[in-house]
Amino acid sequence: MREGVAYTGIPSAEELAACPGVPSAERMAKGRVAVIECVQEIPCNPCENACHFGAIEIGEQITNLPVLHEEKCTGCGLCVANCPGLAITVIDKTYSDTEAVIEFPFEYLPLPAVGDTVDAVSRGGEVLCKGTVTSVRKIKAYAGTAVVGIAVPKEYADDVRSMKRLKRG
């Protein structure tokens, strides 16, 4: 079976390993940081324009993959909602001794509420574990996209990328 974004819509382990937007384990251990899992060379640069700290660089060729300058990244999250490909999360592996927080774009209704227990899912939508909603932000700078944060057991921090949609009413 063929793997990777071009075949399944989900980045393969090889694509992610070669991705210049994924921070090092050392940077992840220091706190909140953007994780840019953009693996396709397409004309796109909203993440670079959204970053006020110069932590994301596309360069002159608009099809370049975004490079994360991890030492400049504050984990503010402005890039998360501005990525039209939903390829950016913010991860905080220092949230607690046992949990990490994953913040991701969420474009579905209804939105969860802080404190809700939700099904945390992988890049492919498989339920991996339960998560607790820590934040739900929908501000003007996010261009209409909500950014949801969920706390999950640390062992799932590298694999959880969203949550299962909630049922209406």
Second form
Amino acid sequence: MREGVAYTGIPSAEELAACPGVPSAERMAKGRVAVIECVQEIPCNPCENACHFGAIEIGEQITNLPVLHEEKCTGCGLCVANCPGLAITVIDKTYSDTEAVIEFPFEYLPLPAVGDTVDAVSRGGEVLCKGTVTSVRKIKAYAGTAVVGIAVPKEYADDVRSMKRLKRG
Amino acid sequence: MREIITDVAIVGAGSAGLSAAYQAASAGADVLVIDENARPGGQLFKQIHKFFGSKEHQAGTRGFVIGEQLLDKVEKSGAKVLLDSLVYGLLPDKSMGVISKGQNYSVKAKKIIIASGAKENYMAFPGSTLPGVMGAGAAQTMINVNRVLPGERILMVGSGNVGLIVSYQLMQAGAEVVGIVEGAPKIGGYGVHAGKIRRAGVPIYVGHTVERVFGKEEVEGAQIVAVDDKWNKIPGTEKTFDVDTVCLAVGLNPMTELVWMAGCQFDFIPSFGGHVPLHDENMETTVEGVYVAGDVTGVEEASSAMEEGNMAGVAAAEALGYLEHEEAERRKQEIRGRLNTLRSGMFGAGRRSAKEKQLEDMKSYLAAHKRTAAEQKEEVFFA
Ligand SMILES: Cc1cc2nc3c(=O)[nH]c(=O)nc-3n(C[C@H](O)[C@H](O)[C@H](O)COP(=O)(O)OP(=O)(O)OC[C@H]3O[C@@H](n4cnc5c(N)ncnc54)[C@H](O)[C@@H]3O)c2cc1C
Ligand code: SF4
Ligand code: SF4
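Could I see the form predicted in complex with its partner chain next, after the form predicted on its own?
Expanding to the full complex; the earlier chain stays at the top.
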């Protein structure tokens, strides 16, 4: 099977490496930062407007890829819920000595609760490891999208992007 | 038969029709919008996801919220919206037959804007008539408008944005989507929409088609098979799924019946869904005073439908003398700018060149024939 987002729906390692929205390893090591995995030129720019710190730039031509100015990003997370493509996560690799936190948009009910243990999944929906829910935010500015944070072992930080849906009660 | 006389009559209260109504009515025209549904908004009220587009097009806002905002503007503009009313005929003299709550009306308008949208394509395969095989749009109406789940285990056919978005919404509504089947070697819709599906663990089978759907009284399962680049089935690659519902998201085609009836000339543009009416920069067709806007002019998306509606509304108001030429030109310039931005990038460029061809073909048509004024038609009729 051919690799790449157009064939599988999952950006390939090369596509991610070339993506201007993905921060450098040095920036990642410094703590909370937005990771924008948006690799196709689509007519879309809410992320640029969502960021109050000028850390995301698309420009006049709205099909340009979003560029992350990593030094300006505070990791506030506002862009995460504002991306209709659900392509942005905030990652904190400094959470603890052994764990990193991934904050991702989540639009399924029921929502998990802080402290719950959940299945952490990859870009392809594969369960990689367990995660502990560190935050569940659902505020008006998010317009119905919840942002869930989970702590996972550090070695999975580059691969975990969401959690498995919970069974309905 | 009762008669209604108005400056501008608009068929369809979707993104395009409502935008046209707002523009024409706020310029001062007497506007009547007619829609067959009980609620205005067309496709918009089914769209619970956050829209794409730019900030001016309320990107990041959920579709139904955009619909509510648009309706509010239309109400304030003074345009009238007639619901539960079907336009069943349109004559070149711009009179329409309308059936509204069991009553027959003749609506006469100086300008008509047809914004009737598009309908879903169907696909035939063994078992395709079994209950449980349905359009993805129908499934979307069931979950988001009527709040019933069409099934528990679903196979989606088609990976364009409609197939991807409806799959996601079916999962949000509590169903399980077992997979998405796509005949082409590539996913048709945006990668970010496909990404949501993949994170939820749903496979996307590119280069596959539905072989058959089976079941006694209703869908009990489906079989898919890989195809080569000439769409020949590859024996031995069959996969079977235990599903109770198969959704078809295999494209849309413009609802052009009224446009044909009005006597407008057509173009054939496959990427727009087939036969589409010729129109000029003002959205006016080859029949003077008959305008088109939105998916009926070629299937695109809600943002461009709204802009085409804005364009038709401004042009009709100008033609009726409600807007000075300079003011109308200024507004049209802005709308054209926004339309150009929408029709760009890897997914939009094809739509831009299709639209350019449609406009070019209109120019050649006009050069060869004069636009059929309604009066000329009448002369022919009564000669
Ligand atoms: C699943 C799905 C997801 C989508 N997601 C997006 C998105 O994220 N972003 C985006 O920009 N676009 C999206 N779209 C596309 C968008 O909804 C359409 O392009 C847009 O609604 C077209 O607007 P319209 O006004 O041309 O037609 P419509 O909204 O279809 O409105 C036409 C109206 O006319 C009525 N009508 C037709 N004929 C008659 C008649 N003879 N008499 C009376 N009434 C009549 C119809 O009933 C309908 O209400 C999506 C579409 C679908 C199906
Ligand atoms: S996390 Fe906050 S600061 Fe960083 S890009 Fe997103 S909105 Fe801007
Ligand atoms: S809002 Fe999301 S999908 Fe849209 S351009 Fe930004 S990152 Fe990409």
